[in-house]
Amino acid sequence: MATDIASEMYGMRERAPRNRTLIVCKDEENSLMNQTMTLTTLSTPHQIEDKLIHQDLFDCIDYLPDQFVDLAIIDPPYNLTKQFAASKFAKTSSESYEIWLETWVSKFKRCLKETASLYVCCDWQSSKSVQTVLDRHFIIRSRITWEREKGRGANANWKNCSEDIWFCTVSNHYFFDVEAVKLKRKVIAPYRHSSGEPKDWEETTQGNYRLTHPSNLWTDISIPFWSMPENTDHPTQKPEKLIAKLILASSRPRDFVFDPFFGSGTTCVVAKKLDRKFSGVEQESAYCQMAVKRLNRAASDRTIQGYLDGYFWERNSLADQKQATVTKPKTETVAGLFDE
């Protein structure tokens, strides 16, 4: 009987009948790993396009092409003691963590186009270190804080249920599409014009909705859990909806999206679903296998939880998403390259 890699990583356990967590079986491992690559010489963008690199970032960063990235989404190990499959990242001082960040950020910078944007994930404890390093090399535009409602409470402190994402650009010439990331909310107490027409909201037979501009405080994200098909056994997996917002806001179709710590592959999977070129680096073979299997599934399943008909929906509003119909075409985008 085939066993899955999660059983070896986390111990044998029986999954619930409705558990949809992705499983990689032993007899799949070789074929999945054969779909990854390693770099030993300087590569071209075409050579790594839509491919996953199975390697330690520090072993391949010098072989990545120059100025090929339109959008980088970076989720490095936080300054916490954490087990990642066969590797363990140990918490260190803030000063040492900054030095570690600097060693790869300074080298990775050459891979970014002049018009590129990047988003860097972190927790509150490492946020200052991340900001300090990014400020040396890029223009910091904003800090997104998103609600990560998961985990146990704390008896002697406030429960930590948020994480940060630093939004940066290489220059003042960058792309941002606000229309692509508007949130569709149900209107509870709608206002009307004196004529009786809806005021800044849409009236449908399924309910009343308003499109709202995205802010840098996100409370509409659901962490992947056992009944969601995007879920894996990666300990710090980011939600597809979260990554979709970043990709849609800061890239165009066929732009090149890169993730130097892709983990279970969420950035690459969402990039594929949204018709972007992609690539990334991951040193753990177990996570590479998860990512390849997710990418293969994405060829036939392009759905993203919480995103439908070109709009993001409020958290836990799946019924509204299925029932609502768009009665007028989406506003034509006014996005473009910004010069400040």
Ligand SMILES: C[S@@+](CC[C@H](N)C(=O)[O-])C[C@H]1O[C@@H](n2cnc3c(N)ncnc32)[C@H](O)[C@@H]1O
The other form holds:
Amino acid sequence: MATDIASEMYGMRERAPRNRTLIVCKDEENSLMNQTMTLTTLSTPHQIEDKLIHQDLFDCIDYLPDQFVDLAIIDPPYNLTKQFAASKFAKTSSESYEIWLETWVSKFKRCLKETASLYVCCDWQSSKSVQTVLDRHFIIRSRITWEREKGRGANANWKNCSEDIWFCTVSNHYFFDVEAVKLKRKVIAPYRHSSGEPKDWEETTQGNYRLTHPSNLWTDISIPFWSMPENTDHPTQKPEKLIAKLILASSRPRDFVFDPFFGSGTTCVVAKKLDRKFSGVEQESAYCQMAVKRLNRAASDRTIQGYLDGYFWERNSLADQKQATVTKPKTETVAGLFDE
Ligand SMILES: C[S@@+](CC[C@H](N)C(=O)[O-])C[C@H]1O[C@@H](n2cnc3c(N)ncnc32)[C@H](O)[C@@H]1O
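Mind sharing the form predicted in complex with the named molecule? What's above is the form predicted on its own.
In what comes next, the whole complex appears, and the chain from above leads the way.
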């Protein structure tokens, strides 16, 4: 009988019938690993395009191409003690964590195009170090706060259930498509013009909706749950909907999206679903296998939960999630390169 990696790693026996967590079986491991690569010499963008690099970032960072990244989505280990498959990231002082960040940020910088954007995820404790390092190298444009919902309750403190995502650009010349990330909200007070026409909202057979500008406070994205097909056993997996917002706002189709700590592969999977080029690095083979399997699935299933017909829908307002498919971005976009 095939054993899945999670059963071995986490000692699980059986999963509930409705549990849709991705499983990698023992007999798939080799063929999944064969679909990854390692770098031993300087690479070209074409060589790593749509491929996953299985390596310690510090061993391959000098072999990544120059100036190939349009958008970097970076979700490094936070300054917490955390087991990532066979490796443990150990909490350290803020000063040491800052040095660790500086070591790879300063090297990774040469891989970014002059027009590139980057997003760096962190929690409140590591946010200060992340901000300090990013400020040294880039133009910081915003800090998104994501209400992560799930968090451990504390008896003598506030439950920690938010994360930060720092948004930076290399220069003042960068791409941002606000139209692609507008939120479709149900209208609570449907005002009308005297002519009877809806004022700033749309009347549809499925209900009344308004398109709103996205803010830097994100409260409508849940972490992946065991009942969601995107779920894996990675301990800190990001939701596809969250990554889709970043990719749609800050890249165009066929742009190159890169993730130097891809984990279960969320950035690469969403990039593929949204027709971007992608690559990334992960040192743990168990996570590489999850990522490759997700990428293979994405070839035939481009669904992103909460994103339908080119819009992000407020939670529970999507009439028929079962029909959810990714469609082409809207054509009337006013996105563009910004020069400040
Ligand atoms: C916060 S997780 C990323 C999760 C990912 N965003 C996802 O959605 O699954 C950070 C990842 O970095 C990996 N990692 C840590 N140090 C690394 C290194 N030096 N080189 C490559 N990967 C590393 C860990 O194994 C872990 O999977």
